[in-house]
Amino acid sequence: MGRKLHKSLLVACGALAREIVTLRQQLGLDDATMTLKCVPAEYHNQPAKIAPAVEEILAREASSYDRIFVAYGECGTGGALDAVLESYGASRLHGAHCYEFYAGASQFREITDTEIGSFFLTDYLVKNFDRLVIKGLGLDRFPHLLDSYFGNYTQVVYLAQTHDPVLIEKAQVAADRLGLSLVHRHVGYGDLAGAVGILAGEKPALVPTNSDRMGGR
């Protein structure tokens, strides 16, 4: 007799593994009923990492489960991302990153469209916004890259997933740091939310690849 699968594979941005761990806590899942991999959030700014670091995953624990879903939008991968998860007939987030599936499509679309110059922080980001942005983008070291990084943008865009005082006031912080304005959205966990708890429900797809997109398989 073969090996039992587990129900679910649900790989995400370690960014993510804090909302994701707590939708599932709201939906009463263990590990056995929904299993969560994360890829180092530090991809994030090294986006030609995340479909390399998937597929390792993937290839590694694919065959023991029965759907596998996985918590990115495009990611600035080139397509890269899409074409692992189309060999392992895998689904991801719709969107081209986490800021428009946690804002939804029309809601960023709105924020982008009247400001085309938006910089974009969540919780996790704020958090850790020393670390992976001042210090990932080597701005500790070579302050005078600001201009060359930032000089484009107008404003910072919080979307926040709770509702913390703490954190909008350090989403301050970040946004005086690089000298931009800030604008405060809470937008909850948006599609990530429906994503979990459609994946802990019995519908076999969530996101289609692109091929299913375009009429593929």
The other form holds:
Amino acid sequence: MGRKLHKSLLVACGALAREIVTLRQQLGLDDATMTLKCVPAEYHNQPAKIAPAVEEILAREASSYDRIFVAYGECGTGGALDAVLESYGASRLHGAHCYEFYAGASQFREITDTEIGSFFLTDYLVKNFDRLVIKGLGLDRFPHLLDSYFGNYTQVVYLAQTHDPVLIEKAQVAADRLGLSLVHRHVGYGDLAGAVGILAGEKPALVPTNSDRMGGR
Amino acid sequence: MADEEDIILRDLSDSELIEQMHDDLYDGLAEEIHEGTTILLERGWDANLILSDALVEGMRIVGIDFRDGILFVPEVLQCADAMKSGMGLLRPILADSDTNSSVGTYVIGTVKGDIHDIGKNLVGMMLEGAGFEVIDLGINNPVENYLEAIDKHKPSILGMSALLTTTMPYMGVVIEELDKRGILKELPVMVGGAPLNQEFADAINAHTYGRDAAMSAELAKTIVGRNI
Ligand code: B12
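Next up, can you give the form predicted in complex with the partner chain of this protein, since the form predicted on its own came first?
Then the entire complex follows, led off by the chain already shown.
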């Protein structure tokens, strides 16, 4: 327990795993120097599970690391996540949710102020749209519920992390599925990039990698 | 569920039918609820009693299993649709009957910046089931909408819903404005939404925090002195 390793621990929502791995790679780090532990992204729809799951990881792992960061927003935990973080002296991403920390608070506000009926997608959600949105909301079993869920929405706003035409196309299919128009904005990694950089102990001077530009791996 | 045999609702006794309707509501079977409600009406049941014993009680059970993580949002929406199909039959009867006086007017709406409305709609339905006249302001309501509705409908209770961390504080803004205008003294404000808790409701000076729809309806009745 007492061994001092100069390692950092990143506890993250599974929805950010791939993005964090990309950012970590850009900083020239690997899992030995910045260990990533994920909480299932599915908890997004049951936020009461998030704080206990993060706590379980912290209880098990925290003492082996000298820096800890939790890659979550507040995510609807009603203060429960912050209470856990406080007891471990850890911090998290600023902002309510990933849409806000990817786009940045002011851009996010600008979009919702202009069109309140905006439903946001990220790279992760575009890739996992069927599993997390369609199946997650039960629209595969009960297609007629579409209007109960999305009747108040007018557009899908795809906040893209990468430049990937395939994902833009998939986002269009997702918007069509919901009967909404698509707005595409490339926002990159937003505050997540800065947070990973700071955890690495560096100013976040990121070297864009090929894989990022291509949007693939 | 596992029992695939078709049940003939008309063959059931009243108490069996009520129990079957609880099951059908749980399974989100709108047609069956419609039929069960029709049968009870034909048998001379009072519309109020059908509402409370068959529909509201059924939704109360649904609410418990939702809270305990046994049912999820889509299932609850199905159940709500089933309840609506029964309510559709009862509403005109209840509105017509002279015996039915509303227990009070309840203005409810989701706050500005927030367009989540599933929980609010469910609360509205249970309030209606409890005998309230419900004025639903819909979603994304700035303080002006609440003020206007209070002025127009003179409600006994105001309810606000928020599901986002970013929109929860706006409930406090509305309450403060009501206080400034001297309205808060006379108008109990109930707040609800998944990320809220009692602590938050106390901090923004709300009268009552409603954790779920059934409990909120009970609390609302207590507020207007209709719950013993
Ligand atoms: C379904 C859902 C949606 C649906 C909404 C459909 C609709 N028409 O409402 C969809 C998919 C469209 C959606 C959209 C969004 N959502 Co959403 N959503 C949810 C989810 C999974 C369930 C909410 C729900 O309907 N629950 C079912 C009902 C029955 O429960 P309830 O709302 O809690 O209501 C009960 C009680 O709270 C209480 N109650 C509620 N209101 C009131 C009012 C009064 C007066 C009283 C007394 C009681 C009371 O009684 C109700 C009945 O029992 C939650 C996660 C969760 N499990 O809470 C996320 C969640 C709330 N959403 C979230 C987010 C971020 C969004 C989006 C920004 C996502 C996006 N990709 O764009 C948008 C929001 C846009 C906007 N401006 O509002 C986050 C919020 C995070 C945060 N920090 O606040 C959550 C927590 C998910 C997450 N972990 O990220 N969402």
